[in-house]
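Only one chain comes next, encoded as structure tokens, the form predicted on its own.
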Amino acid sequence: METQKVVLVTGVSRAEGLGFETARQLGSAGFKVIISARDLVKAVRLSTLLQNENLDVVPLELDILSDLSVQNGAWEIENRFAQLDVLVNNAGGFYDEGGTALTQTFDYTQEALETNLFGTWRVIKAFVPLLEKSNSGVIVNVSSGAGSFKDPDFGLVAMTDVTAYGISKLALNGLTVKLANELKTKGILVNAVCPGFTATYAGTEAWGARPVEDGAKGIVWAATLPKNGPTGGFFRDGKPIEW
């Protein structure tokens, strides 16, 4: 009998968010899902909502900006589940619409980098030992077309603002490539995924945002790749995006 796979989804603090919907879809696919947030109360409340849908979901307190919190989270998962099969780095933010390279502050930009790049990097370094215990480890970095040069609508060339966010996601995409090369020999796949412009906040549908269910599907696709699947890529809806 195949052992149930364990997945950690970070940054799950809102029922309207991508992380929550990703957790729901992975739970429906048969995973044991760990959802984490800085605020344990929020993680508990959201896990209860998914448990009420008969999904196998547990909460975890995890602040990706804290070495101690991340290490404690890794210890807890190791003690309870022995290993981790999939890590979905969903935690992020700082979409600075209107912020240009000359107008955005360094304080804001540093916060964006600390969260979108270094926070994710911290989590990966802590959880790789648990992913190595899986026979099919997978890392999914939730990125954005804002971090690509070629995205025709939201890319670095197409948009003159969204500077801090775009640069932080550009760096995350670079980290994805470096990690994919380093972890290839360990059998761990590492890919970046752009969920597209999704309606995670009320009113964004009027701006052309698509349902959050559609955005989450691409993340789930990358999280459930087979052992011989692609690594070091950048995808949206299961299709490659030009860097």
Ligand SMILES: NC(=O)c1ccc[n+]([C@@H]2O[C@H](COP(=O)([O-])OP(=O)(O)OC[C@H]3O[C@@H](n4cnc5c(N)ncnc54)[C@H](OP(=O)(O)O)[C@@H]3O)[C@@H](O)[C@H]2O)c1
Second form
Amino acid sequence: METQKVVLVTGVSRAEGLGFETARQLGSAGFKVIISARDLVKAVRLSTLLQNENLDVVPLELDILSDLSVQNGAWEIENRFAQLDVLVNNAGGFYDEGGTALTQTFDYTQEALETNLFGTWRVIKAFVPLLEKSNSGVIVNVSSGAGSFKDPDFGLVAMTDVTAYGISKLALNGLTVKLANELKTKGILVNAVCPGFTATYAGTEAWGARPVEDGAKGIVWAATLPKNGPTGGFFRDGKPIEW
Ligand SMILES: NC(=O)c1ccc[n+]([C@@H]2O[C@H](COP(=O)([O-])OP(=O)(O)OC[C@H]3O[C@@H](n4cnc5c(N)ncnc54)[C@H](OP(=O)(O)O)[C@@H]3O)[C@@H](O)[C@H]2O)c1
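Output the form predicted in complex with this ligand next; the form predicted on its own has already been displayed.
Let us now look at the entire complex, which starts with that chain.
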């Protein structure tokens, strides 16, 4: 019998969010799912909701901006589960609210980079040793078409605003490629996924956002790739998209 795989999903603080739905879909696929949030109370509340659906879910406090919090999280997972099979870097944000390269503040832009790039990077550095203990380690970086040159709706060329967010996800895509190269010899797959414009905030359906179940599917696809699956790619709905 195959042993149950363990997945960590970051940034699961809202029932409406992609992290929560990703956790639900991975739990339904048989994973033990560790859902993490910087506010443990929120992670506990949401894990209870998923446990009530008979899913194997445990909460974890993890602030991706804090070395101590991330290191504690890695120790806790090592002590409890010995290894990690899949890491879904979902935590992120900073959508600019209209900021352009000339109007957005450096403070805001630095915070966006701290979370979307360095926070994700910090988590990866801390958890790679645990992923190495899996014989099929996978990292999924939840990125965005806003960080791509070619996305016709939200991309870097298509939009003047969404500057800090777009640049932070562009950098995250670059990190994905560098890590994929470095981790090839360790058999760990690293891919970036754009979930598409997804209705995780009230009112966004009216602007064309799709249901969260659909956005999460592409993340789950990348999280469940076979050992010989692609690495260093950028995907939406299981299909490559242009950088
Ligand atoms: N929704 C879309 O249309 C869309 C499109 C493309 C990409 N994405 C990406 O998908 C991911 C999820 O977004 P979402 O739409 O589901 O929004 P969301 O619910 O706001 O998800 C973002 C999560 O990141 C968490 N987070 C932020 N800073 C953190 C930190 N320092 N430590 C730990 N957690 C932190 C937030 O927690 P707090 O509540 O504690 O702030 C929140 O749970 C993000 O990376 C986003 O960029 C979304």
